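Shown next as structure tokens: one chain only, the form predicted on its own.
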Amino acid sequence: MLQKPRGTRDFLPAEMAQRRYIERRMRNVAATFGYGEIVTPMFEEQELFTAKSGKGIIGEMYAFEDKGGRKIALRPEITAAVSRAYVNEAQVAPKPIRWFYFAECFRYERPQKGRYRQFWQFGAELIGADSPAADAEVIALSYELLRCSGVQFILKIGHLAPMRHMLAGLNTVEQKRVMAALDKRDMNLFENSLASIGRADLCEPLVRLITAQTLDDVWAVTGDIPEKPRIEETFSCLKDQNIPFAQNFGIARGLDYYTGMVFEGFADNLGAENQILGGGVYRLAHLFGGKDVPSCGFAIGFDRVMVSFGELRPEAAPIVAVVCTPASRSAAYTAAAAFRAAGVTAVMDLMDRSFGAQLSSAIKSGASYAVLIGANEATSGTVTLKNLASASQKKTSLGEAVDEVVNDSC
């Protein structure tokens, strides 16, 4: 028996209904913020991703040569592709540009709970606005997207300027070692990294920075750095919008990529693999041949959001089972078409079951209503509408039956 490739999944209808339900809610929220959807190719030139993340990412990608000898990769993430699309298609468009996406990505890594080789991201990019209000809008959007999904999470927000200020005396290699230790949240590795480069003196002030509970605690460590007013105004914008968050100036999302505000979201019940959101302020367009432009964006790990729910039950729309005899099948087709035209799911028997067996099957299938059309109903042009939850039924016109089911779903 052939099996699906490792790190991929089959989604059967019940699970897809749950995923589409959350996806629709997220799309609606993005639209209310004024973000329009962008779709980019599933595969791009490898250089697009190595320019952003370095040659080392090739080992994590599905990378190959096509029949023309071009080096191609299935996209491992979307931000680089969106930036490339901006350079190709929208540099002269009015600013700011508000785009969102929902797309599958591919990474060749060890599969585990919440981490797959084929996975989906829901994200957004704000391009061309460089202000505290812009940073706050993107963070607010990320918060509302997670909130609307129903997942339990905490949002952590920081800024790279204080960390850069503290590490200014280190060279690039030393900075990366310290940041890598922070990114792993391993304090022993963090302390050893500083000791190995002869900067154990930085340990105490850096710990004070990453454990600071208020902005005043941060300034007590760093002093009045140039970015202080912007950080304070961004936090103020978030508080004005009643966005709950925890400050964290130990977020290590890459000194060589992000340029300012950074933020992450964590689900309450996913154990070690609990990060479901990551984002920040960056500048990428110049890497792809465009003019330098400020941007801020994020990506939500849609699969991890779904895993965190466990057994999710989206609001179920009513399903109508149309039950008929061979003689009344024409009337049954008419009834099914009327319900479908009103946006109601209507199913009919395809296995030549008896009238009673059709009704029994409808109950077992989880249908909400049965529309019974026997000889009497076919002759009189009526239907019998049976509520399968209460077992109550009544004979009525087809139009009234449709209206009742539609009103029940509102």
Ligand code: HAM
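Switch over from the form predicted on its own to the form predicted in complex with this ligand, please.
All you get below is the one chain by itself.
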């Protein structure tokens, strides 16, 4: 039997109904913040992602040459693609630009629960605003998106400047190694990477920095750095909006393009793959031939949010099953169309079952009503509406049957 590729999933209707429900809620929230949807190609020139995404992502890319010899990659993330689209299409548009997306990404990772090779991100990018209020808006949007989904989560917010300030004496390679250890939250690797470059002395202040509970604790380690007012103002904008968060100046982010504020979201009830959101302030447009522009965004790991909900609710049952004989089929089509026009799910037999077998199949399917149209009903222009829960039934006009079902399902 042929199987789906490793790290991919099939979504059957019950699961899709839940995914679409959460997606719709998220889309509504994004719209209320004034964000419009952007769609970019599922594949791009490899260069787009190798420019600044960082080693981790490049190693996981689905990369190939197309028939024209172009080096192509399935997108491992969407921020770089959105920045390219901004440079191509929207540089002269009034700022700030508020865009959101819901789309699949591809990473050749080791699959496990919550980590897939094809996965969906719900994300947003705010382009052209460089202020604490802009950073806070993006965080507030991410908070509301997660909240509307019903997932239990915590947001952690930091900034790269304090850590970079502390690591200023190290060269770029050394800095990256320390930051990568932090990103993996691997404290042994973190201590070893400092020890291996003879900077074990940095261990104690860095641990104080990443475990600092208040901004004053941070400044006690770093002193007055130039980014201090911006960080304080961003936190203050978040407090003004009652956004709950924990500060964390150990957030390093796996992607290389971040330049300032960074933040991550974690679900309470997930195991190893509990990071459900990542984002921050970055600059990418100038790498793609555009004018340098400040940007800030995030992406929610939609599949992880769905995993956090656990068991699926059973698939929604059809509300009405229309039961007929071959002679009354035409009347049954009319009845089904009338229910559908009123927004009621109506299904008909497709397997040449007898009248009785259609009725028992309707009961088994969990339908709420059967609409019986035998020879009698067909000639009198009526239907028999049977409530399958109570087994009561009555002969009535099609219009009245539709009204009754509509009123019942409101």
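Since the structure is predicted, the reported quantities are computational estimates derived from the model, not experimental observations. In this text, rigid core is short for the largest set of C-alphas that superpose within 1.5 Å between two forms. Residue numbers count along the first chain shown, from 1.
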*Comparing between these two forms on the rigid core, is the C-alpha shift at residue 396 2 Å or larger?*
yes
